[in-house]
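Single chain ahead, written as structure tokens, the form predicted on its own.
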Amino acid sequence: MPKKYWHWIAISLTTMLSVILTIHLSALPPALAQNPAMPSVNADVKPNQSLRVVTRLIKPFVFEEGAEIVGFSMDILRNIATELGFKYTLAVQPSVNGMLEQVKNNQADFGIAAVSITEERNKDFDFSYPFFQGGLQILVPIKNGGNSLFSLLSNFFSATLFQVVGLILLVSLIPVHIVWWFERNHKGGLVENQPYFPSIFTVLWWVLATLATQAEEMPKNWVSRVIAIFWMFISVVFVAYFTATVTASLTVQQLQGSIQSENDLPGKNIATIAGSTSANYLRKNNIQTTEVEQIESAYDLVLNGQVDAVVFDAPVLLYYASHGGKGKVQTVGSVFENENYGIVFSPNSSYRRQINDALLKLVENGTYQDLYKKWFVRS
């Protein structure tokens, strides 16, 4: 074949190859058709990569210690850390919003402490694996449900009791001043011949001894004896009626601000972290709500009696009871809107399968078990 006849042919597939290639070009979204090769966002995790993570103080997840910081959150995040071979910057913030905003503006790479996984937060944020299974539960002063001889002091001599004794002194006046005026001037009487004074107490007493069926002498005028048994039979009545009071007064006392489950929290007033699951739980449910930055201030809101009780996380609320706490709160009702810690990432990102990998070797190989023992179970 003449060689003009191969130049031609040569000149058509080229052409037709340019064709091709710029057609396939302009399909593409421009981002790739300009830079077809340009990596992700969030790499995956390198050896000796330093890596920024956010954190929160929350005891027994994060804590100072010294000058370490030091939880079971902790302990999750360097075993991670050893895992996958890579180094952290730890950031501090005062409270679980502070968190999730330094994820969200991409000033950490994740956050770890005790970070409720929900449906909100599910929509702006991606979680890991989650790592602890916990809920809400209820921290009441242990004086609430106590039952200590000053308790028990405090609610006996209450304003009804004081009532119903000067109702009872009161009436016993007239009983006391007829018999009075019919003693004093018969031979033998309860006070035969005596003035007004001491007498009339001589006679009180006769009164409320009967009133307790404790007399040792009856009256000798017969005027006297019938008012006598008559009294007998109103102290029977009284009798009745002050046992009654008392024991509705002591019943009622300790059931008034006795919280014993979420069921008795409407009414109430109850301290919590702003900005948590379970500042949204009583907000939901129309709770009487006192919301403060730390948990250290909503424990010492309770203790001072400025509020009912505190709602929080479950494991944080019973290690305070056990150890800052011990003596002086108690957890009441079992836990309730159960939920799950994770690790927050920012959305699409590629550390999270590493670290849900990372997460999966420690419960396979015994770590997890070894660490939630350490901070959880008591010896």
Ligand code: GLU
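The term rigid core refers to the maximal set of C-alpha atoms that superpose within 1.5 Å between the two forms. Predicted model only: the values in this text are computed from it and were never measured. Numbering follows the first chain given and starts at 1. Compared with the form predicted in complex with glutamic acid:
- Once both forms are overlaid on the rigid core, the distance between the two CA positions of D109 between the two forms is under 2 angstroms.
- Once the rigid core is overlaid between the two forms, A81 does not reach a Cα shift of 2 Å, moving by less than that.
- For L90, the Cα coordinates differ by under 2 angstroms between the two forms after the core has been superposed.
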The other form holds:
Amino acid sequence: MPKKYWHWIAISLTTMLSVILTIHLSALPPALAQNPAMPSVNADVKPNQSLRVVTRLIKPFVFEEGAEIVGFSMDILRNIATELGFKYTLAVQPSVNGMLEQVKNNQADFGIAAVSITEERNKDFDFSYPFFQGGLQILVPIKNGGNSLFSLLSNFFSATLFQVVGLILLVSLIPVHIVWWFERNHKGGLVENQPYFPSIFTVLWWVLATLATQAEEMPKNWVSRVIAIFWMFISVVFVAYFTATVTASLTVQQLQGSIQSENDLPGKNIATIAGSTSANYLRKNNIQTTEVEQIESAYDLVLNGQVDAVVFDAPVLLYYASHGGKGKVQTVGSVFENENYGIVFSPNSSYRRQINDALLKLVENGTYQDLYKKWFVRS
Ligand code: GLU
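Mind giving me the form predicted in complex with glutamic acid, seeing as the form predicted on its own was just shown?
So here's everything in the complex, that chain up top.
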């Protein structure tokens, strides 16, 4: 082929390729086609603008101290506002659902408290980067010395104890009857020539006394003596087993109570917050719950013995156990169902990007660490 034809073929191929590329690029979704660093088309936070923030009281993230509303989340909010130079008004809702409603109905620009980021909520809302890592935990009352005799006795007379004693009484009927049979016909035997009643009780007494390693008399017939040796051996094993089981269960129950992890929750009555992620978890696992609106009411229920435990956000429970509830309650088991708290916005909110930037800045300049220490690390 002559050289000038190659030249024309190359020009037409290049033109075709650029036309195809142009068509493809213009068909891409705008977000991909644009430079991702470009600012959002929506209005950003303007200096001195006043934003409407919704919250809910949940110690230590948000709570009242005199006329002020303070807490970890309030400190985060104040620092973000300073960083971005906006002012804000606070509206307090009684529950997380109330907060979400306000954000949804555009009565608030965003919400901040201890709102967990969940897949379900993410369908209707946008969240900031997580600003606190938590999860669920269990809170139980500390058994105090005042009623320890009662609780000791109630622990002692457990269903297991009755089962063990019942079983051993039943089993002991075997040696009772063998020994009675051979002793009855033996000269000078335990129950020589006596009718079934009451002589059977005499042998029963001997069998139980042997079980407690306290028997005084011994059977005379050789068959009943062989049985006696077996029975004495069983008695030693039984006493050892009984002592070990009872002491171990008493120690564990006295130290930790009957709830030690989330596996012990079924069959117990648990208090939690209505509409929370904990209520969701308990419902999914068919655990009986008493739902209240404020966490303080849940603490009252567990302290008054109306429920067995409280299941709720670990940082909230841990804070209570080391402050207001110190010496009265304790958390048991490890944190389960990990979850993170975020600031909640309506979908595509124009404030999210800047607030996320401010959050990152607080982490990078050490402010976040200082606030974390202030609220969650004992000095
Ligand atoms: N973190 C839990 C949730 O978002 C509970 C928050 C609360 O009750 O304030 O469901």
